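Take a look at this one chain, the form predicted alone, written out in structure tokens.
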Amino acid sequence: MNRIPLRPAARTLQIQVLRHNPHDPASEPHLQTFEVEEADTMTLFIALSEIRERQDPSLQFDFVCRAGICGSCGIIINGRPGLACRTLTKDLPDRITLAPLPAFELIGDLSVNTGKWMRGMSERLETWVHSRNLENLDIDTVEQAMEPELAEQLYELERCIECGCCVAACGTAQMRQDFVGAVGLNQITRFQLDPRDERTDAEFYELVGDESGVFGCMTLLGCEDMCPKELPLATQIAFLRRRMVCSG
């Protein structure tokens, strides 16, 4: 007689969340523990949504796409940056500690303003295609054909979702507020490779050729290790550093 195997009992997860509202003078940072019954294929996003819906509607965290595309739900998970929507609770222990990403302005609880940081970095590095003859720039010029190998390189760099995990994992970014981080250096590499951008190596050097840029990287590899898209960030930084040295 064949017996149907019994399903293991669902775990009760203890999720500790670092709570703080910086806009409330009476608020002090503290850990609050919530208990959640684990379900099949549960992600941290689902667990946090259940906490907010059933236990504490004041809990603040960010999400948009729930598919690892927008980068909004980046948080610290047991001491490591990651995306809540892509982290399965079955891969974590019974006790889970969550905190907001460091280096970014805190909105409240797990919510941080990565958009403000990313926009400031983008404006500082002028991360758009620069053409010296804008009057004669037409669609054929902008969409000019390029070799498949180069297009693949650019596509690889464009996969960055600006979640902030690389910045949160970066030792330099924690010590220097002006450091552009791997995300900024990744964008600079992208525009240096793009044949449509007419800036010179010297002009790129002016943007990131100091300790707030490519030479501030301590090569701890935290950015590459923690990137949810597994981008070769350390490789791009090394490439950019060699190119800067050669052009100097």
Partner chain sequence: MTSHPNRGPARADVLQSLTGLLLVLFIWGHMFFESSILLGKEAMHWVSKMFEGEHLFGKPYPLLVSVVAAVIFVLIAVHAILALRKFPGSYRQYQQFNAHMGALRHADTTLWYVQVITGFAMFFLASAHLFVVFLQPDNIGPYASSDRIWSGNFWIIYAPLLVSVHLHAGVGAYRLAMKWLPIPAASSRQVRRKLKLVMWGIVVFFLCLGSASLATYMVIGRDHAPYAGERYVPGKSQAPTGEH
Second form
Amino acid sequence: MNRIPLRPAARTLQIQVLRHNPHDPASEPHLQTFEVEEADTMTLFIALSEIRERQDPSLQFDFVCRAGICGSCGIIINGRPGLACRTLTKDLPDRITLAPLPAFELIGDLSVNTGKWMRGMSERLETWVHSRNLENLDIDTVEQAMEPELAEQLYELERCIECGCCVAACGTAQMRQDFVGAVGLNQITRFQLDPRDERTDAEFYELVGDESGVFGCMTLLGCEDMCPKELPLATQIAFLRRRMVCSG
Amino acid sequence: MTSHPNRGPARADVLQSLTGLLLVLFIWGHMFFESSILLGKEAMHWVSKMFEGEHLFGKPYPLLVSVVAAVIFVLIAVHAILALRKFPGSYRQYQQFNAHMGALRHADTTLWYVQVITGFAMFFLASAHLFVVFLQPDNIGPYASSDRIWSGNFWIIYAPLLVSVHLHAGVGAYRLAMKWLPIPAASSRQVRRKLKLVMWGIVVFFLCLGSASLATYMVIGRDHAPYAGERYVPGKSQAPTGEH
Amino acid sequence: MQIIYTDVLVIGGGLAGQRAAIGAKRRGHDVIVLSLVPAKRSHSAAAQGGMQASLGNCFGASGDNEDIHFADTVRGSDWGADQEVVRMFTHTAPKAIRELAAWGVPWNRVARGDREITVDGKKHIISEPDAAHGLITSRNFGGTQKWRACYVSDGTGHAMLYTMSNQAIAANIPVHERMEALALIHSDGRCHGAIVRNLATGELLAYVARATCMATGGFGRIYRVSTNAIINEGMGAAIALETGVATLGNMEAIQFHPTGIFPAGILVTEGCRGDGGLLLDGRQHRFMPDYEPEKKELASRDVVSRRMEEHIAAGHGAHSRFGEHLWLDIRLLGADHINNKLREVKEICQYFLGIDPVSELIPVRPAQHYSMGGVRTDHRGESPQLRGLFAAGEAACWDMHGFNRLGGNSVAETVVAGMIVGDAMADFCDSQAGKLILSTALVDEFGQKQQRLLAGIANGNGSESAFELTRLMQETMTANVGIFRHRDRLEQAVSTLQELQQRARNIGLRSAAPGANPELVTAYRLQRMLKLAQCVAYGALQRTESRGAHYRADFPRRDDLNWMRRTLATWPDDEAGLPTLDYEALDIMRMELPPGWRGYGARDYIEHPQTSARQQQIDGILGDIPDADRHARQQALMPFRHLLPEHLRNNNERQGEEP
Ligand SMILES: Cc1cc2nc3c(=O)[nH]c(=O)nc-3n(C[C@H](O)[C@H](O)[C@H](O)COP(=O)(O)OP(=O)(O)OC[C@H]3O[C@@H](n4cnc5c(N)ncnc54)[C@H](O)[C@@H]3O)c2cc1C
Ligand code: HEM
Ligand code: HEM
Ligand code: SF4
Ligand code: F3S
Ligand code: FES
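Having gone through the form predicted alone, I am curious about the other one (the form predicted in complex with the partner chain); can you provide its structure?
Now the full complex is given, and it begins with the chain already shown.
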């Protein structure tokens, strides 16, 4: 009689997935419900893998690192964007609705083409260090010094994993396809701050000084609240806005 | 010319915020003056005369009020035209935003929508009010205003305008802070929480103040209804006052 | 089938692949990069702790140079590495880090003045000199004499990969994402590109190239418990193996990382221990000094992992619902340090364990982490058997890691190898040998073979489940080809894997969905993964000694007499159940550092007679040039600079070192 159960009986989760396979002409978007026995420390990664292995092998989703660092697994979880791999089912109600991130091209079911979007953003905003001396770099001599605090500050902004949650959480991005999103604006501030990048504010203005850039942002702050890496997006966008207004 | 970046978007953004800020400051001030009725008819009369410049020039110039009304109208017009660019441009966009907001259940996103709706409402309500103020600048005073509100049924405009303008101004002011202020990243989340608390405090305060004034105007207006059109003359005790 | 032509085809968008692509592109060649996932999501992004390069800037790094880095790496490899390659690597690593610094990586920097550090569980105050202020700093890592791991908080790989990817975008290098190479096109010992499947649409394409580079990373997913990403299934190594011509080197050399969080296996960086974290057992006793008085928690990974498993086996583990584990204690580092320098670790603990490492212990147990083996290449990164096929990064056995790689040496390898291989591919394309000569009939033939294979799986109505077989393979590997290996267990693994290979021919798919079809992907990858797993298991069975990460409980000593050899695996007959193993001798008489004790771990090993002969020779050579500087002495023992591209041959300047 000393077998007192330690935990309440395992729940059966009802996982509703918004399904659609654009490569199948017969496919229509629809919700499909799967039942999964909840296990200890179960994440949505584990739950979805289980569904694929045991119930429906055609279910599409993206995981890579399953550790919350690569940004592959952004999906809409009960209405809000988040990283599926580090979302524990114990923090969710019995009924879980999963949908692909909006604003990105759908590949199938929960899988969207964030990679293409991000590459487009990078190309458009030229998110790399622009410096004339990169052509004939001398890599035999001691590196340029940099203030330790500045280096840490740059990393703080570089922690973005391009998961797309901020874009999915942004009403502006829902309405304007060409809006670069908090992810793009944040990256611009990162390079703006970097002394190695020789671009002037006027040049940055060319990149983000319009309605598809920083002036399109309506300060909805969904980005800041739903960024899984907790980047200081509001602060950065405000900073960029001031800089862009003052430049030129 | 091509080498010069297009400053338009930057200017537009600043202008939108600037007009918004001025309007916010105006409306908050406006509420205090207009609520002077709570201190009695005498006070309200004094304030209205002040705006006509009587205390300065010894003689009222109602035109001054018209000028201010015109300036405010221009501010609103500029602000609204700039804001219009942010409105959902098509039914599709409207639907997308709506669905997004519904799913996200996110306060700041919803508040923006509140701004759009209240802004849209003010487009009509504020215009009507300003129109009256502009055309009849001399028709402001404890009795004149009360009559307009009660006998002229203007409370039907003022009540929704009151709610709209304070939600819009409160949220707008909070948004201005988040949009422009250099808040350190480390404390950004705490500062934001505080700002939001302050915002709600201000909104509630003004809604209470406004409701009380509106109620007072209405009570005075009801009692004064039989004499509607008659002007308040300070010092002179007139037929039915607030107390029966 | 669509055919896409390019000069250089790089398979893999991780650090190695993209650096190689940039190198070839700069030399004026067209490059296309293929990747299973968007390039920035490659597993290089997961590297946390650091990148080794002997800059010698900070307090604990002072006096560091290529020579010490070389010795550490060779000892770490348990003398399994190619010493010339190690020299090329340690010489180029500082250049790689400086290049990355200029490209934008926000390396953490030295701050002048006093600061507190944690060593051996105690706090010390050290002082950084003015002259080093603002230069790249470094942290302590296992198996090294100096603090050499340069880092960006604990997101080193992320910062490196983003900078690298952005430079590749700047260089206008197209990355074809969600593309999987299924087979190499080859004839007469020459590689011509690859047959590729579009993972979004299911369509097959051919990429025809003069030079092809395999930079597909590791294959940790043949194990059940691994720190690797779930895409690390070793398809690059596998398709090289399937040519039947190219060889895979040292596949049995698998590294287990001491601190995978338990039970998920997600990694927390070695930086935790490097910065002063301790390992505790079930009674919260610090046990590593009992086993390894010299390096304690910071012996090399193979040693620490083994000691941990040994300690658990002796009954000292902590118990949990999921089994036994040990504790990692970083509380003593303080909230400030953890919040700034170990942020990702903190996040991982928070999200996956629900604990705060500032005040709580982290449950850990060793997990599969790295594959030292891979596509065997020469020092230029080209396969000796298949011309035009190059390999770089974790997918390669360039062989600078031997039987155990040091923490931080891997991301360093990816970039250095990328620099060297990029040039080598450009040279190849420029040469007569690099001319494109093939018929489209050959391309079609390879394409059709893959088409048939896929159709065979899709239409087969067998009874086996691909998911189930994959799980069985992973469990077999974790149970039988883990940290402690033994003949019986290995034989068991080999026969189970053979059985699984048979069963895998009888897979039935439940889903015929057009497009991506993830079940089909699992099925075709399984067959290839089984081959890799067999190379590991069978190679481990044959190697009757213990070296580095390969530990045979029944042969616990390193045996230089019989095993100064690198394992080479080929798979010439597709139907065969086992790889063909061959061995390549490591020549002690050419070594700069002849075999000896590593400075940690077991002291006894079976010596090779050439060891003392070579040592005498070395003493003689050095005795003849007593006044020569360290570069000249090194040059006299084992010249290597001629092996490097010309622009990488110069000496590295250091703060405070005489030029
Ligand atoms: C959790 C973790 C932490 C680590 N920390 C450190 C550290 O601190 N320091 C250190 O030095 N090392 C560390 N390592 C090791 C190091 O990160 C890797 O060895 C290294 O990044 C591998 O880089 P790569 O370029 O070879 O391969 P990856 O970065 O793995 O890239 C492989 C690429 O190949 C592509 N690919 C694979 N197969 C195919 C195919 N069939 N067709 C097309 N494309 C394909 C993938 O899409 C991907 O783009 C760590 C490893 C792990 C797992
Ligand atoms: C007819 C009238 C009005 C309309 C249509 C309107 C509309 C809007 C809209 C849509 C926004 C959001 C803009 C954005 O997110 O970029 C906004 C912002 C704002 N509004 Fe109004 N508004 C009107 C009147 C007013 C009035 C009367 C006030 C002051 C009391 C005001 C103060 C503000 C403020 C402070 C902001 C924030 C400014 C910013 O974000 O830059 N608005 N308005
Ligand atoms: C020059 C410009 C303005 C003047 C002189 C003015 C004056 C007044 C006066 C005298 C009243 C009392 C009622 C009345 O007499 O009708 C009033 C009420 C009110 N005004 Fe204005 N007003 C101006 C602009 C605005 C604007 C721009 C707004 C909002 C957009 C506004 C919102 C209101 C509201 C909501 C009330 C009702 C107050 C309550 O409920 O207590 N006013 N205004
Ligand atoms: S800013 Fe945050 S939410 Fe946006 S892509 Fe980067 S990590 Fe994701
Ligand atoms: S949610 Fe969108 S509107 Fe601006 S503040 Fe964030 S980018
Ligand atoms: S799978 Fe990498 S972040 Fe979720």
